[in-house]
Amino acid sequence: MIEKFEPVSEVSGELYFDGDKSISHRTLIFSAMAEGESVIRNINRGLDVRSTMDCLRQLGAEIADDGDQVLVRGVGFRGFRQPELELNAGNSGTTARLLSGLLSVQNFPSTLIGDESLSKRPMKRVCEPLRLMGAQIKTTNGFLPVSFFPSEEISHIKFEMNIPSAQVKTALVLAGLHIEEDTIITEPAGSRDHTEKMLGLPVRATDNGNLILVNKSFYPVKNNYFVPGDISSASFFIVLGLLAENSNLLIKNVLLNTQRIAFISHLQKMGAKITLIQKDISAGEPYGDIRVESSTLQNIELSGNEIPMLIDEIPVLSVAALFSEGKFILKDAHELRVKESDRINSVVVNLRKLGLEVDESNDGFSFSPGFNIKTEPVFETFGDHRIAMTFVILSVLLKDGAKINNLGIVKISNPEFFNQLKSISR
């Protein structure tokens, strides 16, 4: 289904968001196994969390949702059952992933599928270092379903990754949280941290990047949660509201963990008028409000180890890019191929149509700011959430407007979008 977008002349107004959706999956998953009765709120409640909520459910988890909060009452240490179906994680690479690594040591047997849109998405690079624990798993070509056996020792391991991921780290540490020696993980350039605040784990900075220790002593107990507001949806709104004119648009009790506002850092280098206000922490994470306002941006390249900290944030920071002065450059970014599209040919074929110039790598793309639309441009989503919201955003920027081809992929990540966008539109 196609989808008019009419321009926007200005943002303005307050915004809330959903609970963070990487720490949404974690508190689900840490609750879970720990022993007795948490409370979350504020989870996100978008399909990827769904997903990992349901695959939790199937393995014994009680999950109960009010509306109001998520009451979870864990199994406790090995107190998973074995699941009378195939555990399906939807569209979500953080659910395979991150179970993937608690599924590996069970004593039970048990499949992970997904979507066509995940079943294409690399499962090698999480199942390989798992295996190396001990770990029984059978991929189908390094993709899913992957099916996980009992195994009759899993040992503690010594691993340095060669590619920042959270999703991979989050798994070792899942394997790692059920061996009473010491499985140590190195990093080379930081990725999220989620896992290793909310669980206190141990964090040393080496020559070879950031050293993290696990065993079972921070095995997950019983907690509450408050989630703050995914920053990863708010990004798109802060786009927007730098580059409508005349905009004052406070977003409140966002996540403000340093590594998840490495865009925001870099907005700020190009001009950005970005205010940040801390006001509490909530699981180890820092989280308030965020005040923006219209800005004059200069482009800034982007690479190097500034990519795996704002990796999900690249499509909408194109966009900003766009209303830029300067050359935009986009490099060392080869992880975009491999998410939920590619998303640097998604967006490269959308600014296309736009009459841009647009020069591709394998690790990115580049342009000159000024385009030259000669036809209503129709844009596509490439079955990907973060590519439909990112030229939602450049929609409603465009003097004429724009189309968009297949919307509802939005509702995996931020069921909202549409009605924020409404509420803030003028």
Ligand code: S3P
Second form
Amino acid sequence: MIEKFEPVSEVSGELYFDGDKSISHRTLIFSAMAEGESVIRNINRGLDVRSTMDCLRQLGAEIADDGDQVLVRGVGFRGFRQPELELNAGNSGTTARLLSGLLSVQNFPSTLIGDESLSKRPMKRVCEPLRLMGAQIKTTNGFLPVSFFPSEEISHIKFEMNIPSAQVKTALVLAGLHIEEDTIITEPAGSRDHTEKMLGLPVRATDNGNLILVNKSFYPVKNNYFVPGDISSASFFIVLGLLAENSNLLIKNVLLNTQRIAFISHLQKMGAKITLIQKDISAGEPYGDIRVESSTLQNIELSGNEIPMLIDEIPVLSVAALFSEGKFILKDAHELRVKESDRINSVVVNLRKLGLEVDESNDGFSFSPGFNIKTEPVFETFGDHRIAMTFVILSVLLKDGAKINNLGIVKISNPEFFNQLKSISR
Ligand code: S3P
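Right, the form predicted on its own is done; let's see the coordinates for the form predicted in complex with shikimate-3-phosphate (S3P).
Full assembly next; the chain just shown is listed first.
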């Protein structure tokens, strides 16, 4: 279905977000692994987190959701049971990658499957290091379906990751939690560090990047979690608030993890008027409020070690770039090609619908400001929730609005997106 979005002249008011998606997946997995009952408040209500919940139920965790809080009765060390069916990760890369770490150390066989998009995303990056630990895994040419078989011996490894990926890192940590000896993981550049924070893992900075240590003594115990608001869901509204005229937006109780707010630091360097007010810490994670005011922005290059920390916000940052002064250059972002869609191509195809000249390269794209719309754009979502939200934001910023199709996909991470947009638009 195609929908038309009319321009907004002002955004103001307060916004609250359901819990951060990355942290929600982890609270569920750690609670299911722990012995006894854990409580999770403000869990993310998107379909991805639902996929993790369903898979963990099939593995024997009891999960009750009363719509307010989620109660998880965990199975304890080595307490998972063989699932009767294949485990379906749906659209969720985090579910597939994280559960791979857990399934590869079980003494029963299991198979992970996913939807069409997830079945095109690489699993080799997770399976290869897990095989080095002794895991018996069969992939489908490096992709899903992936089957796990009991292994005679799982042992600790020292592994240098060549791609900075929080999903790969966490899969190895989840396997390493089942081994007495130290598993040591080095990552070339910092990716999101929720797993390390939530489990209290030792992390040391070295010349080759961060070194993370894990062993069985860090196995999760039952907990009472409050998941701070999803900062990646908030990023769309932060960019809208900066670019709309006369904005004054207050975003409440969102995650302020330094790595996850790298996109805010980037926007501030571009001239954004964003104020952060830290309030508290939950599960090792700082959270608080963010005030956003209309701003005039200047483009700066987006490249290097900064990329893994703002990987999910690059599509919406390209909208900020479109309304900023100076040339926009994105480099070193190959990883965007293997997300829910090929996000380099998805953004480039949509931006060209504005009559904008965009140069696409293997690892990014660049453009100079100034576009000239000849026919009303109809943006594509490419079945990707973040591309959908990015181009809704762009649509409401265009003088005559724009159309976009297949918007149901926003439910993957933020089912409240349209209500939130309506509540702050004037
Ligand atoms: C995630 C890690 C990121 C991110 C994804 C969620 C996580 O992927 O893109 O949406 O929860 O660990 P990487 O594996 O590229 O870091």
